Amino acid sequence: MARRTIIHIDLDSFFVSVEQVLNPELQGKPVVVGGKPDRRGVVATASYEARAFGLHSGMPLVTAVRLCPEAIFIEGNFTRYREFSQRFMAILNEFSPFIEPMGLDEAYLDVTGFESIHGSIRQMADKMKQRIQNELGLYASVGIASCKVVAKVASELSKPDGLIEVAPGEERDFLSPLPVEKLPGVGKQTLKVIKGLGVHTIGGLSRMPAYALKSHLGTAGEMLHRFANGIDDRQVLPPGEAKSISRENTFGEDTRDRSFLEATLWTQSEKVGADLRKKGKQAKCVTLKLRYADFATITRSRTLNEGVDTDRAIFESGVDLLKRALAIEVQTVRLIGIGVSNLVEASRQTMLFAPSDRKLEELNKAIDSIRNRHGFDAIQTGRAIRLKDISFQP
């Protein structure tokens, strides 16, 4: 395979940085996006000023406010973040058409051969960073390497607002002294296993026999061995169609109130159903997700004989799974979610439907039309009335 050049670019403290652009008074202050500290939730993003107090993504808000009482807590606005993300991706697209977004705020670009246009790939990356700063007011960190995994590690090490280029042939030497947890794919459980083997650096991991890692970590061990040696032949791929659709909510207080849980599940089913119909898809699998008070999380799935896209069909499968789960577990519920997968193209022969099914389909279409024009809350079904204080994902 010919040598490639890959860029990984990542916006620094994205959510917080957008808030600071929109409200310059937040500049230079400890800011947390994720919600109010008196509510249940976790830190989505913390400014570097807040990180100095030990705050980080995923930290419970109650812990964050204890570590940094002077922090400014913001619930966030995902509409704004999506707008900034779209502008960010549009800038990247002007530099290379070979883009693989990784969420709202980061992406891989295959820039092989583009040095002839910009003088060098480093100059190209500098121009990207400058465009992002000038047009969006945001800062980006960049890694340049011959493969995805090394470019990703380089961009992480360059934060904030940096750029690291790893020359071809120097991938293994670059990775070798770094702590093993810096390697993408090494999560908490994997890290325990690796450190249990007496390995603490990426270099140490690279020197282990691949078969030994496979015996402890399965096929993931083989992948990590390649990554540790700076070998990664994954291509930069454009985003594909979503393979699943889901909604979930964390409650302010744990609950076992059956009617409240079912009402939440109904509103989530409405949103999932609307997404399916908008995409022209039907789902053949429905999955319920529950997280209990002790943070134990379960999923329960049901495979359907035929694809569905109506709110009621999704809800009925989900609520049946809910009843079965609550009959087994006595703990209160912290989070509930519903999702659909195994998506297929919507294909209907309406005349074969029962009259009630046809009426339900038309009702869903009418409600979708009104909500598309006036917002989701323009119509609220009776089952969801008691959820007026719950904030749902868009």
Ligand code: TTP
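Source: prediction; values computed, not measured. For the two forms, the rigid core is made up of the largest set of C-alpha atoms that agree within 1.5 Å on superposition. Numbering follows the first chain given and starts at 1. First, how it differs from the form predicted in complex with ligand TTP.
- Remark: with the core as the superposition reference, the CA shift of residue 57 between these two forms stays below 2 Å.
- Core-aligned CA deviation for residue 124 between these two forms: less than 2 Å.
- A movement of the C-alpha atom of residue 306 reaching 2 angstroms or beyond is seen between these two forms when the two forms are aligned on their rigid core.
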Second form
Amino acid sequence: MARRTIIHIDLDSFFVSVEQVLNPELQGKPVVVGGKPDRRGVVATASYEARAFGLHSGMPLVTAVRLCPEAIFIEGNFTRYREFSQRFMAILNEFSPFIEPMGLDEAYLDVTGFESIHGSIRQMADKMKQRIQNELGLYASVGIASCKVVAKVASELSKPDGLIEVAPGEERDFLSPLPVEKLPGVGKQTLKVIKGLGVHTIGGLSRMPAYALKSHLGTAGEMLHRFANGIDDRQVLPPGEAKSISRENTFGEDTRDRSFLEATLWTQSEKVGADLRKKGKQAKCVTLKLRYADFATITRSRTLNEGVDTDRAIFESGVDLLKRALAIEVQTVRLIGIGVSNLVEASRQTMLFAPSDRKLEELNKAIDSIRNRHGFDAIQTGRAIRLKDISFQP
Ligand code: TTP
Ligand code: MG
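Next up, the form predicted in complex with ligand TTP. The previous block was the form predicted on its own.
All chains and molecules follow, beginning with the one already shown.
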């Protein structure tokens, strides 16, 4: 994948800071948004002055008042926060159209190549911070790196009012000494497992064999291993851009007929593949969904090393997942579906593929173009013949 530059930006103590902007008397004081301390409830956020007393998001208010009796407790007003959030996102939008908001006060921006406009990405980030401060009165922290996970860790580490830029090639060295809980994706349960393996730093995690993490944590383990090594090819996805594409069908009658299930899967794979190619994307994850006669619904996913966009590749992963699922389940199937996710830009290096893959790609393109002109049913491909009496939604 070509080198990218990603910014992660997150406002400091967001809810509290908005309250402090609207009521300057609160500035410089320990302030908590979350509710009155005489009620049950938790801290939504605490000002940095209150954090110095050990207060943090999620802490019961009764604990917060015990640790910091002089704190000022505010109920909060979500409408106000949403309005500040919209103004924050509007400022970011002026810097890059490639922006993925995460909640109200945080976003990723793809700013690859934007240094020419601003001198450097760091200067660009400084301008963003300055405008947010001038126009909203809020402070933001920024991480700049070659991928999302490193940018996110960098902005967290820089808080408050900070900026950390991790140079390309320095990702691993940057992450390595940090405690493993700083890595996004490491929640409470995962942390227990990882510490049980004697690992305490992100560097320690990066040196574990990937298969060992997989055996303890499943596919999440593989992802964390990549993250710990500073590898993360997740794209910055503006809202509205599909994060997954899928098709599913419920049968009139439950079945375990393997060739019928596979034929259905094939037709679904063709539709998913066509959507994927239309968007110019490839998928790095294929998910099979099954609902059994008793309505129990399962999904089984496979993560792929390379992005795929051919019908065949999607189908083959799906069939393999189907075989495994049916091997351990005796019930008949009511619903089958297939989806793809973890979408990446389609690489334009088709010439590097094996000739047989190239042929497949060309075949898919030819079929796509006939179907675009004459409708999906204009062509029936081999496996789908078994389905001739069944009509599908497009
Ligand atoms: P965060 O960005 O996680 O926290 P923050 O902005 O308050 O502080 P900082 O980024 O400087 O560490 O969350 C943004 C807002 O979301 C936060 O102001 C309040 C709200 N929130 C909750 O309501 N409950 C929570 O558990 C968390 C973590 C946040
Ligand atoms: Mg924040």
